[in-house]
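Taking the form predicted on its own, here's one chain by itself in structure tokens.
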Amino acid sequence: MTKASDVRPYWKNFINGEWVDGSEGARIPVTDPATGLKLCEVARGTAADIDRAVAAARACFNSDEWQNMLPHERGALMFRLADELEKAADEVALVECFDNGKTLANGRGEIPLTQRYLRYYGGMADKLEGRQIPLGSGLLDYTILAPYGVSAQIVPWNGPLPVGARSIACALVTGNTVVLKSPEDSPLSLYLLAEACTRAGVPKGAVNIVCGYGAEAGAALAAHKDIDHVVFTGSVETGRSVLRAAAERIIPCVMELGGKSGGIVFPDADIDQTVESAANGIFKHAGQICSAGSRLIVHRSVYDQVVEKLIARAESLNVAPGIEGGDLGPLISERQLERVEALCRVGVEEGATLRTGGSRTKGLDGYFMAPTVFTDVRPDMIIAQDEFFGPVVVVIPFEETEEAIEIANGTDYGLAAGLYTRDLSLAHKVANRLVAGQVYVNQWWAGGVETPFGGMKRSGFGREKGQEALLGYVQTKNVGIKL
């Protein structure tokens, strides 16, 4: 299957373990970046579908088969769901590179990464321990984790497979159900994972995938009466409404926001692997990571040697359809494009120099853009300021290490952080420094499935992936006995 026309062209929506049209009977298209073109069409869910859906969930919650499910044997339909999804593999790298605009590679990286967040998480479901805490002679006491109930999850369109199975497996095997609002720019990949929960035996209602516009379905999952739990992960805006709803409820979120984050190269740095790690960070997936690197804070005695072999290595780069096996696919939508062009113009205004890139690549249809360097940036600059959410990296000089550090900081944002040094003593004082979910050092994205990702400041809270995102799905309850 390597053709747009393989993709299946119309998919249902996964309510209750079944298949289902929207209660309207209305669909979405779904377009291919690459060309610009119709895919296929999916089911457009409501409030309707959203008020059976959690209905569904609440259900399955209640039921004695989720209530009598043991720690270990959720934890074994972790496993037996990352076996499923594997026969899907071809499948999965085919949509990811026809919704998504992922690179093939990329598409069929997917799959691992998947498999990896099941069983990993699969593999703590019986490790949820409480305590016991001494009260004296005749009392016993102790404390147990205990589910929220219904967890509400809205899933990002740059990454929806690996995002929505992490959220759907932590709440999984901490005992909660799940409605998922998938992404109606690339939502295929999350029905070939509800049509893995079937097959590996998830009881029906506890994993429920409906795909709608987010001011309609999303917005009606966010302010639902019957969830319990919510995990966002979008935009500083899309946040915000998602929020606001939760409080009206008072209940728990995870959110996961939006970035700009920056990476600081001192002068002692090995400028070669540099270059190609800051690369990566910032022209991976088209720059379509909350977590990737768009500013580059760098010392002026290195500053034209790092720009210079960055330019170079952005010219390198083949801008191609995934499906043709590019460097860097498309971005998921003409309006996505569209902000990212009048983010760059808006740079020449403010007088940065656009060293290459900051337009569309001509010659191909579809939403691509040319990966993109800015220089001569200061750290007020719009361009410093605001996600592009594309392939455009700023770079801005500096000369002490203060500086740099009030620069990587200097933004409302604080998902990820970077630096790149020879000096491990300087390495560990400025990654105390940085107000960030995470620093990475000497390479851009260290870190796995193992290490807690979230953010501060305007990044949100709570932490997904590693042991410590399951504390986000469990509230303890204290038990107090008199002997």
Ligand code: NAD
Second form
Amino acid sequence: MTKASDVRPYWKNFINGEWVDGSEGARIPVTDPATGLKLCEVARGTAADIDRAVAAARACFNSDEWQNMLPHERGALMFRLADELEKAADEVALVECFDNGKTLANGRGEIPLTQRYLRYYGGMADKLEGRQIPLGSGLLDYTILAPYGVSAQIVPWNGPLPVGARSIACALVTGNTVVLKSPEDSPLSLYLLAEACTRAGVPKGAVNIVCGYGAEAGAALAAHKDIDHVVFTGSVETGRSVLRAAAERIIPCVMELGGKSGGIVFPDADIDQTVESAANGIFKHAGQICSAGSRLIVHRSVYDQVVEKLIARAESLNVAPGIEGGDLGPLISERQLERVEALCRVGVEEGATLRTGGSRTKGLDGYFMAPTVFTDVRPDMIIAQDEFFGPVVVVIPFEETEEAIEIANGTDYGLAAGLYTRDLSLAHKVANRLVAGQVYVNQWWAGGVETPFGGMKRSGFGREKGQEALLGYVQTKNVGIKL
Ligand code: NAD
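To test you: the structure above is the form predicted on its own. What is the structure of the form predicted in complex with this ligand?
Next comes the full complex, this chain leading.
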């Protein structure tokens, strides 16, 4: 498969191990963002489909097969799933290119990354232990890390496979079952995970994947009366409505929301390395990454130098359909492109200086946005506060370290932050003060599958990745026995 027309024309939902049409027979068209043309159709999941999927997940959760599966067997299942996913590697890379707008290189990276998650959590399945609490010789007391039951997971379009798979892995190794609502804009790679689940022998109903519109299938899942747990990754606005639904039923949530993450450049930083890292941090996947480094806070003494190099880097990037091997591909939709362009116009009206980019790329049919750099940005401007979710970086000057920390912390978000310096003491000091779930020193996204990831403030709560993530999928149960 090397072209969009090779993508399978129709994909069904995966419920109770079966491939099924939407309950009303309706379909959702999926668009190739690099051309604006229809790519394929997927079954449109409705509230009735969510009902069936939750019932299947519940039945599996209650089954002897699931309840009696030993922790090391659940771990082995994740290893088999990772192995089976290998067979879908080429197709995953291509569908990520065509429905998501990823570059082919990034699409190819999705499988090794997803396998890392599956094997990492598979390896931990038999290492989750409770504790014994000493209450004297007449009592035996111990704790169990118990699953919640049916875990409802709602996934955004920008990284559906690794984001979905890491939540599924955490849920399964801790003994939960899953209903996942895949993103309507880029659902395809998760169907390939579902196919791998069948090949790997994941019990029927343990993983159900339903695509549907957010307001329809997503809202029905979040409000379903028989789910026990919610993992939501997406925007703050949608996160609020999911939390309201969860509050009605008092069920726990993991919330992975947006970001407006800032990197501070100190005068002693290696400028070339800093610019390379900062450019990667904002232009990768056209800035459609929740932890993108969308603000650069630069010491006045190196400001001009950093800005000139950053602009040169932005202008050197090849914006092209992912399949053609460009550096960055399109935004996900016309709506997202319009939103990013509109925010750029706001920046100009606010008095920031647009140094490069600022609008869609001419001469391409899809939803391509030019890599954009704004300078003379004040921390209180809308473009320094609102998430673009596009390839737009705002550069803000500072004089004093305290001022830089204040600027970095001065948004509603707290997902990631970074700093560039050769001074290790300064790095420690500033890292301690930054209000963010992850802090990167001298390399944006320093970290990996093993490092806990998640938000502070409006960026959410709970953690994905790392050992900490598993704690979001279990509840402590205490057993006291009078001997
Ligand atoms: P979104 O909130 O619009 O959609 C996310 C998911 O929620 C989709 O599956 C959508 O169908 C569903 N949804 C929409 N309305 C719903 C409703 N009323 N009830 C239930 N579900 C509903 O977000 P998006 O535009 O797909 O993704 C971009 C956002 O996600 C950005 O803000 C980005 O920062 C954030 N994000 C965060 C992380 C993280 O780990 N923190 C990762 C990726 C993306």
